[in-house]
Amino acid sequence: MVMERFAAYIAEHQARLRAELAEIVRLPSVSAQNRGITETATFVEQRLRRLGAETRLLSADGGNPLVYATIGNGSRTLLIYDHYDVQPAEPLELWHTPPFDLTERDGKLYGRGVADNKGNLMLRIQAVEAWLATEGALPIRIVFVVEGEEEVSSKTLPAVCRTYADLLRADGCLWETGGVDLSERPVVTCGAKGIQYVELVARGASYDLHSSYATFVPNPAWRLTWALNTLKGPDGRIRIPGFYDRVRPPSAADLAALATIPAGDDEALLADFGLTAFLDNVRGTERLRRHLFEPTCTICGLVSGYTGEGSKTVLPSEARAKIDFRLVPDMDPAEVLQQLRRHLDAEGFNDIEIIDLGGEHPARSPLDATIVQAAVASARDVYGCEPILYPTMAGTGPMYPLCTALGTPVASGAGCGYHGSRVHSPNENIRLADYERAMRWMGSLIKHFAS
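Just the chain, alone, in the form predicted on its own, possible?
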């Protein structure tokens, strides 16, 4: 499905399109730190208005504004979900260039949020611009939904979805993610894991003490260590009673799709991660099965006492751990939170505070849905090879309230990600060639979805 004028428009205007991307990366929209949110929402809304879309800002429960925009007409409605908020840039000293200055180096663009998710957001808007300039009127109705809380578990999005359900229903949803894998084949995913994120806090004395007092003063760092030790065993099993009760085994269709996913990248992944082996020496298809279909319990961060240079003999007054639980169908984040509280109490740790930092339900979409087939066919057109179809991604997003709960099938695609994007890490980046090719993927997806 050749779209030569469309591709030529992108090539002709690439400097301006890249400058637009630099503008939005320059806005430090860090939702965890409540920075740059209003300015970035305004930027996105104004850009969509210049595109010709009708826009409005939606919100609920005092949350960050969600940019809602509609453009085009047609018998089918495509909802495009992206987010304008980004992860914190810290640790700043590990960046080679300032994180909020989009920097080109060796065919790549570096900057916080350029891969997650401002690159995909902008290239999709710009692809619609290219369509209107070269193909004419859109053959479908497109609804852009661009939120500002994705990196903090989309706290108020479920309320927005309940309040504005009629505005958000669509025939298919293009999810925020998309790109190519290690073998440079495009990837299409049809679901997401859920999550429950918590912070555990152990407290001791009212202030840090000289470490000599450890003979008779409780140490919250040890207290928290012992509590953490009850959550997961050396065999990898999560020890919270009832945790696995709702886990839905992969279906026959899931396993059939799994069998088509290349799994020969073990050595490349090990080399990239700097490891000699994976957990339990798992490899190949079994590694993928675990990655896609099993829940997790991960210690994401630990802090207590003195961690600076040199020594300081101190008995800390507080210890904290941040933990995420990745969930699979049909697990419920609220139930996991309750199970965790009951488990800690039963193990004698009722003094450990649990701070709920947000949760998401897992979500899945039928593999034969129109949006999935359009994403696959358009990827095949643009990349000249068969895309890899994943029943779900191992990561998380608010797919359940926006899509599953409203009956909207969903697929990823038309994105510029690749394995080396370093999402959430210092030196986050995309490749220039991927950015421009993903715009062509988006154009082809519009055509396939319409037909």
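Quick caveat, the model's predicted, so the values are computed rather than measured. Positions refer to the first chain, counted from 1. Between two forms, the rigid core is the largest collection of C-alphas that superpose within 1.5 Å. Compared with the form predicted together with a further copy of the same chain:
- Superposition of the core reveals a Cα shift of less than 2 Å for residue 133 between the two forms.
- Here residue 314 counts as shifted, since its C-alpha moves by at least 2 Å between the two forms after the core is aligned.
- Once both forms are fitted on their core, the CA shift for residue 164 between the two forms remains under 2 Å.
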Second form
2 protein chains.
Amino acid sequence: MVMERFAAYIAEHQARLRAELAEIVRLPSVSAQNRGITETATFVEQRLRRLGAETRLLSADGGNPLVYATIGNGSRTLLIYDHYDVQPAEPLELWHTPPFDLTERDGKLYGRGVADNKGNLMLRIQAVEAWLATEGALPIRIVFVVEGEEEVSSKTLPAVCRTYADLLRADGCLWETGGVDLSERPVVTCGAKGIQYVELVARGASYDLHSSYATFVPNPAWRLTWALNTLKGPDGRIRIPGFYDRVRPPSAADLAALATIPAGDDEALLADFGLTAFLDNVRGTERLRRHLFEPTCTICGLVSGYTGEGSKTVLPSEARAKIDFRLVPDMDPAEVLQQLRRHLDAEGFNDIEIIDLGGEHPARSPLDATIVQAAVASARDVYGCEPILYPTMAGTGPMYPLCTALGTPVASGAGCGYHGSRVHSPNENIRLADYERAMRWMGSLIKHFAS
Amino acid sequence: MVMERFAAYIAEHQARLRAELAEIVRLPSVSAQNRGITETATFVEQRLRRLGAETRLLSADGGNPLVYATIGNGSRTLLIYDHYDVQPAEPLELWHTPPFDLTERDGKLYGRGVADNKGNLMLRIQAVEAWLATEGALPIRIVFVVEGEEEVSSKTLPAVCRTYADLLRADGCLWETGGVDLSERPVVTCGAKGIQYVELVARGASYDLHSSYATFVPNPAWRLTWALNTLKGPDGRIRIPGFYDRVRPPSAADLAALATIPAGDDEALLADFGLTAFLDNVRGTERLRRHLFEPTCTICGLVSGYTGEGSKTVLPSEARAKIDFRLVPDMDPAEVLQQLRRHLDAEGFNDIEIIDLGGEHPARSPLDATIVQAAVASARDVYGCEPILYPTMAGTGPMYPLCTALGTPVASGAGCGYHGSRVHSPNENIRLADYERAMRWMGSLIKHFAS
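Which structure goes with the form predicted together with a further copy of the same chain, now that we have seen the form predicted on its own?
Whole complex next, starting from this chain.
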């Protein structure tokens, strides 16, 4: 199974491949700040053309262009989902070297986006190059989908998926993320949680009043507090009727996979978070079970009245709470939104406005899907150990519109991330050895997905 | 009872008296910004010396100097409490003329502090001048106490009162505020509510986490929500054990006074506040009864996690609530603080920190006290109608350390405020006619207090 010429090609062209990574990092494609988008989409499209791919730019609703490319032929089609946009580099003063100037130090490459997600994007393209140079024609058809709005919630991706569904059909999808965990074992995930994000707004007088009026003027901060209290109590149970109805229990395969995942060191995690205990004192595999398979209702933000230093006696005119619901299969974000409205009305809070800030469906792939098995088998080949298979991740991504809605199973893998990558933070970095190893992982994945 | 020469003196010296008011307004004595304090204290001290008073500056704990002055002799001593500090002038762009440049327009004088409290301070000093010039020696001893920290919660006044108690003893105290209400009738108040201001802090992880961790990491925003919910429920009843135990019911005299107070137009007030109903649909005199005689527990501010535009999926590391308790006689702020701690502990919230941001005792004077009756009788003389007698105001001031603790009854009156004064707001102003009428009120009050 070892692809010796493939690996030799990578080693031989090391300097050029890295220089190419530096080129794309130099383009400051910060979608939140609308910087460098066109240049980076063009760079990615031209790089894919140089590979021999047919390319086009797709978009919807005026969103940033998505670079679409197909290359190769075969009975199976592999969709590769990556993104060329990155998080803002701020706070700049915490970077040891300029964020858009890829810098090598101690066997690592530092730069904004190098881990999330330009490293994975480039190593996957470069792996195809290495394949073509050493193995000949691709045994599968590969479709690259490289979007430019991942860091701003993939705003227009669902519309692109609806419009261009026929272009996106595939037998499996390789997801953007990937790498090794703390124990240096490679990780494969097969799903993502969904989400429904809302803002609750309680309103009182039309302007902030002197707090002495609290004797007879309604206080929206109290209204919001009471309304929130009906959503979840100190027992942690979400009280919205019907909320748990669609929760699909973990399958036997899910639980078998769970049992093989190293739960990590509870004490080390507690120390890192600065906590003395987790909720309900859960630990180890039980903590992980909740993390992967349970939905949540989280207050992400609260604001009302005076929030500065010291005291100010004010009766607020408005109070706001931002809440995210993380959803597991088979929950539906639109249904959660309806349940929330019905619940607040039933509890006497029809005065509280719900602003819908967006939802995504949960997504899951069967653990025996071809793409999952290819990711696992190729990781085993290249890393010489059993990869860690997560039935899902606890986070959310646009897997549903791109994959699940079209019937495409999905897995992560063939990525260069590691526990110290500082994704979204200053001094984001990857390790050089991981970059080349993940390229070999990608090569092996092509082989396994074809067979 | 008419003091014709007194009134004539005021009319004759109108231009100079107003110029003097302009002089003190020009000094930007913003205590919150530590501007112009020494200059203004010096101005006040020199003005009182020119009157013939003996003066000294008092202070404690490094606070802004309090100008202390005594003048006159008589069997009764009248304490006059005013302050020379003012609120910040910001937002400057909303002023039609420069805030520290006293400007006459349409029979009004505009300037920061002209209503709160430099107008009252100057007209009271000028009334004493007019008395001395027209009536001869004062029939009472007057003690002026002009502090420089009223707009920053009279931070060091309690310590000054403890240290210099012997200098502050009096038979009655004239409080800083005063003027006419919407119906143009003069107002006299005989007390103030107390307050206990706290900040509640709930803490979770030592830094904000990705919200997916909500499956097993405690969320301080939920902890705070649940804790707040135990303080007060949708029925408005404060649930802290013992909170109502010391509440003194309104006396027969209080209720008789309440019955004579015009409650105001409920519909107009609702429209101004942008509300469709008051709490529990209270209206009229019942609304006023609550306002004057009931304690409150008010969320003045809430903050946690992400509060900007749109959505950010964060699990907050901290949540804070600012709360004021307005207290009626005979509640004790320190006791409320203890009750709150005991209550939170008993409800399982000993993880929530309480920061004490200061307390003041409620204060009340008997409605038949000499100072109250002098304020009422002099208002009747000068305004030709029955003044409105409030047993207390719904707000809070340092009446307790300055008066109640020393056994001094207190009343407001002899002030130049009106419903359009815009106290603490841009374009603060007084009406010229009110300024001179309030000076006559002050002259008449001296006469009535002496007799």
